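Listed next as structure tokens is one chain, alone, in the form predicted alone.
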Amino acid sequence: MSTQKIKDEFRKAFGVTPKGIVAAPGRVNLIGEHTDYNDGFVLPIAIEQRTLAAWAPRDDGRVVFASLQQPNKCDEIDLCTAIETGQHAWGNYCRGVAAGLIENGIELAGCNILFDSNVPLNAGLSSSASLEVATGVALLAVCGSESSVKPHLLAKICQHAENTFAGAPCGIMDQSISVMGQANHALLLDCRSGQTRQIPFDAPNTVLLVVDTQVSHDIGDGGYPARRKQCEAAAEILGIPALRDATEEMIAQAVAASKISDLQMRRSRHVVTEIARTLAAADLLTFKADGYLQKFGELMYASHASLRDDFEVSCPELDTIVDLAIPRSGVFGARMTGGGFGGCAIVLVEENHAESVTQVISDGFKKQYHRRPPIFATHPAPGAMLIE
């Protein structure tokens, strides 16, 4: 995917040179799964897959959208008028972050806008983010408004377009990296009060291998809500505002004095678990104490284990590929990534084996499952950006 590309399919279809691109990249998580909803700890990198948005001003007060992954679906919008949803899915992504500029007071200016993306759709990547996140990167360099709108903000808003008009109940760490991630740093969120910590993740020699299950993941299927209605219930019989202000001993409790099912009891843990997990990652990785990746690895495997037993999101894929990981030399550790159902698994691995790691996890993939999963390494890239 290259910004020559765009610029030549955007005087394809607008018959103009783009006056700007902008990227903006999708995100691997660390550690730290479905905690963000429960007002939990996540520790996610940007990954150097992106979605590119060109784009030139037009002067009748409209928005049109395109992509080369969506051809013949135009969405378009008018200014002048309230924004709606629209019939193509894809655009409401975009429709929603045009909504949510306005009526956070950015006075939008007509554009067309060209989408380009590598991030994969489907795979727990956050491809969504990362489409929300170009589109208002774009939208604010139109009209020459890009500092007029804090990180914190823009990633609430896109946060807000993806639970509105695409109805999909995701937290608030997916648009955040997106926004917020740097080269070779990790992103600590409290997704209670917004704070960040960039944790340095620039361990050398070493490499994020994301390997693709191609199972369908999409939030807006019923496992994710389900889960998140879980939690809050667990949350609300316990009497704390969220799954964040639990404790062990708290659920021991609840359980012993039968207030609380046995799958309530499993989803609590996870996130009481996942959270003291990713405190932990990030201290490993700020202070890098001897031996501290093999350590870090093993938080990956906890936290896999804790999400295929306690709280059900994994699937025989994820499972076969953390399975063949675990054995293997050069490896710190493995566990799927993203709100499960389907989707990655990412290993952590010493640069030098990545290639026969790789080779192990594709051909015992196929011996199982009679197809090759499409695999690629990655490093922590940096975040939105105007390209030029």
Given for the second form:
Amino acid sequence: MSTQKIKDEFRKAFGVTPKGIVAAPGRVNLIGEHTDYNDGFVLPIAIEQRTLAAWAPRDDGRVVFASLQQPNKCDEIDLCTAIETGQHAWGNYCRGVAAGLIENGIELAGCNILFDSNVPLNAGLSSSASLEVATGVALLAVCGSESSVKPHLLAKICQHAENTFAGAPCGIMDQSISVMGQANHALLLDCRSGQTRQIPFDAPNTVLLVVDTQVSHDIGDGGYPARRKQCEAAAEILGIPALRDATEEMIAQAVAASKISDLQMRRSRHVVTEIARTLAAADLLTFKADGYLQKFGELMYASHASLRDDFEVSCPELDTIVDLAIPRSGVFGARMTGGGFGGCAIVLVEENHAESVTQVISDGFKKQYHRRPPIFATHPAPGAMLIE
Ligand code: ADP
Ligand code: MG
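Alongside the form predicted alone that was just displayed, please also present the structure of the form predicted together with adenosine-5'-diphosphate (ADP).
Shown next: the complete complex, the earlier chain at its head.
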């Protein structure tokens, strides 16, 4: 994927040279899984894989969306009429963002937009948020309003687009990191207050391996909404607004009083302990005491175990990868990342061991599943930006 390629493809599709190109990254969450909709904390990084959007104005008040990942499935809206969902699922992410910007008082202008992305689609690396944020930044660039929507609001508009137009009940994490990511930093996001803090994630000679199980995960297939409902029900029984407010003692008391089921107890325990791990992880990265990466890695393994056993959102492929990435020379930690039921695992490794660890995981996975999972190395990358 290159800016030259998207320029060439844009000319082929629309017969003119694009006037601007913007980019928005995908993400991996270092730790803090299934905590977002419980008002908790998450700690994602933006990754080097990103979605590019090339644009040029058109003068008929229409916005045309095309994507190299969805050939022959152009989508089009008329800015003079109310925006509704359309026939192409992918176009709804873009439609939702356009509708959200208009709702927030932005006067959009007609344009052609072409997307190209090297964030793998449907792999749990948030290609959807990168598409939404690229759409938002491009639409704002077209009408010269780049600075009129603050980062937090842009993230909210994109999340709302995904919730309402694409029908995916995601939290605010993916869009926030795609907008606000910074090179060499993770973003500690308080999903209750919306407050964010940049956390240095800049240990020299370390990389994050992303291992794609290629098991299709569908955020709308029942597992994810079911977990949300179970968490809401547990919070109600505990008499608190969200599991963010729960403590382990509170859960133990509810168990002793037979007020909470075993399943609700385990779901709650995951959320409470995962929020604690996320805050501890942010502290480790901030203060960098001796051995902090080893301790960070231990939190990653503990997070995975909790997601596997208490929250039950892992799957055999993810467990295999984490089992292969046991603490060995060069490996700090590993866990599933994203909503689960497939998607990706991440492994934090020393750079000079990345190749051998990749080989071990690839071989071990192949032995079990008779195919090799795509594995790539990434570092914390910047959030959305204008490229040209
Ligand atoms: P994830 O965000 O984990 O990749 P989602 O199911 O949330 O998975 O979003 C994937 C969907 O987003 C795709 O099926 C497609 O509809 C849309 N999408 C993402 N990136 C692009 C792109 N570059 N071009 C067209 N559609 C895209
Ligand atoms: Mg997504």
